[in-house]
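Here's a solo chain for you in structure tokens, the form predicted on its own.
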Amino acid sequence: MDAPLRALVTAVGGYDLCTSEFVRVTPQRLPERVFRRFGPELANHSKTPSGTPFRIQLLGSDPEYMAINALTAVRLGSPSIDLNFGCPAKTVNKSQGGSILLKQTDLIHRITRCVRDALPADIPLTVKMRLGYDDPSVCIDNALAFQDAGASELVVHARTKTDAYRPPAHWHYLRDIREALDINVVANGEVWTRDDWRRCYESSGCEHLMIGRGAVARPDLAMQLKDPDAQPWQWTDFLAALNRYWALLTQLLERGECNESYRIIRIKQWLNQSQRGFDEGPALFEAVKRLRDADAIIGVINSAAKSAR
């Protein structure tokens, strides 16, 4: 999720910490404004607009260079770090950062290692993991690394890479984890629903949880899992969240942070996930998929809510 997204998703409620699209760094002590771009919730307290905590998530391969942004990121206000050693993007992992390290642990345990010697004792230090590379039997070797290393939390995405999101994701190696390591081992990974979670936490035993398609997909999922009684998001609340983007996505353009194309893709994203949340969403996205002119996608979200009502 973007700055704009992530104010409109935690205002739902239920959220109790989000973090940034993960930073990527390369050999090279990065500009304040690239964090600021991330995270203008550092502006903020750390803090989105609705006031649910903020942190920036870093995603690199030296050691050095990690601890030294590391310490940029909390210098400008981020109250902890996260490292993220689960992308399973292609050109990320082809330049040498997210799950592609899972091959490497002494790599990871001195990346972790060197970030954590970095930073003040007070600042925690997170690292976000998938089960491994191609061979989940790695998983419990990489978690006790990050542990030894210094990390206060784990989250775990229970698939490998080569899974890349396709279902199953495999919960029940959480709940091995979580036995070795006395830490906290926070399960991610195909929750869409309550009874997701539910059958989660039965083969993990994971008390927390970490939610990122499906956040996108359902903005009052954290809600639901929290408050079973909580009035359900309709089609027509999507529709409304969906042009508040497109207004904040405006705005960025105005000011120059962002381009057109920028705002075209985003919206589509969010449409594209809004297929797994709500029955209308998949003749929606096809009915935009194919735009590339701005007022005619918004035309369409327009026409969209008018019939809704």
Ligand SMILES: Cc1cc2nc3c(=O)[nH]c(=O)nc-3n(C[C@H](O)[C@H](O)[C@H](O)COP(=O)(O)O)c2cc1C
The other form holds:
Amino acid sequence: MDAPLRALVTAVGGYDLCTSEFVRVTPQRLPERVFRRFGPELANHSKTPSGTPFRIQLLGSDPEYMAINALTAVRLGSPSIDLNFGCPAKTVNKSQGGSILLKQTDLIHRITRCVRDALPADIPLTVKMRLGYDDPSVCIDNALAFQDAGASELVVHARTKTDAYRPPAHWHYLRDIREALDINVVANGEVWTRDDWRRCYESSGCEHLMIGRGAVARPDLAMQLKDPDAQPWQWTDFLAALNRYWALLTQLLERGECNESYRIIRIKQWLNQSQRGFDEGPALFEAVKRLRDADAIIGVINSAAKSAR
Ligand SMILES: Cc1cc2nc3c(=O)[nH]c(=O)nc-3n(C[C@H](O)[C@H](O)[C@H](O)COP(=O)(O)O)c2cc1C
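Output the form predicted together with this ligand next; the form predicted on its own has already been displayed.
Now the full complex is given, and it begins with the chain already shown.
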């Protein structure tokens, strides 16, 4: 999720915390504007407009530069730092970032320790990992390495890199990780509904949950998980949010903070995910997915909203 989508989703309610898309750390001191672009919330006491706390996530393999850039993020207002050891993207893994590092327990320990040592003691450092690159049996050793290096919380996406995003998520590994660790373990992967969360909890024993695609597909998911009596979103609510998202992206465009193709890609991404959340999603995605013209796209969305009223 980018900042406009975080603003919309956290305004619905139910979220205790949200995280930036990963900031890719190469061996350099990144300019401040990079952090501000990934996290406009930094200028708002690191909160989304509705007040949900926000933090920066970093991805990289050079311990020193991870530490230097973590410090910049903290100086700019990030109240904690999350490290990404889960990204499966080929380009990222090829340049020694994300889930490929789960094959090198010593290195992930060194990165985490180096960042921990650099940060002020009152700034929490958390880690996100997958079960492994191709072998889930490394999950406990890696989790222990993160804990030993000073991570205060571990989010585990319950799949390996080679599992990609294919269901199922193997939540039962999280129980073993949780039992081996003293720090909080947060479950992640394949929670789209209240029922998924119940099964994830029964299998993992994790009381804390991170949701990714489910939050995009159903912006009211966290609210529903926290409050079973909450009124679920109707399709008209989703269309209204989509319209608001378009307006926020248009503001970015007008301020020169994104280009036209960004606006089009992002709205299509959200519509793509909505197929999983709403019965009407597939038809609307089908209607816009080949359109290249911004006016045509918002025209289709507006006419869907008119006919849904
Ligand atoms: C398009 C896309 C982008 C993602 N970007 C990030 C990211 O920047 N940082 C991160 O920790 N996870 C990222 N993820 C992974 C999700 O946070 C989450 O771990 C994964 O989708 C599994 O959880 P879910 O089944 O609830 O979606 C991304 C996933 C997708 C599909």
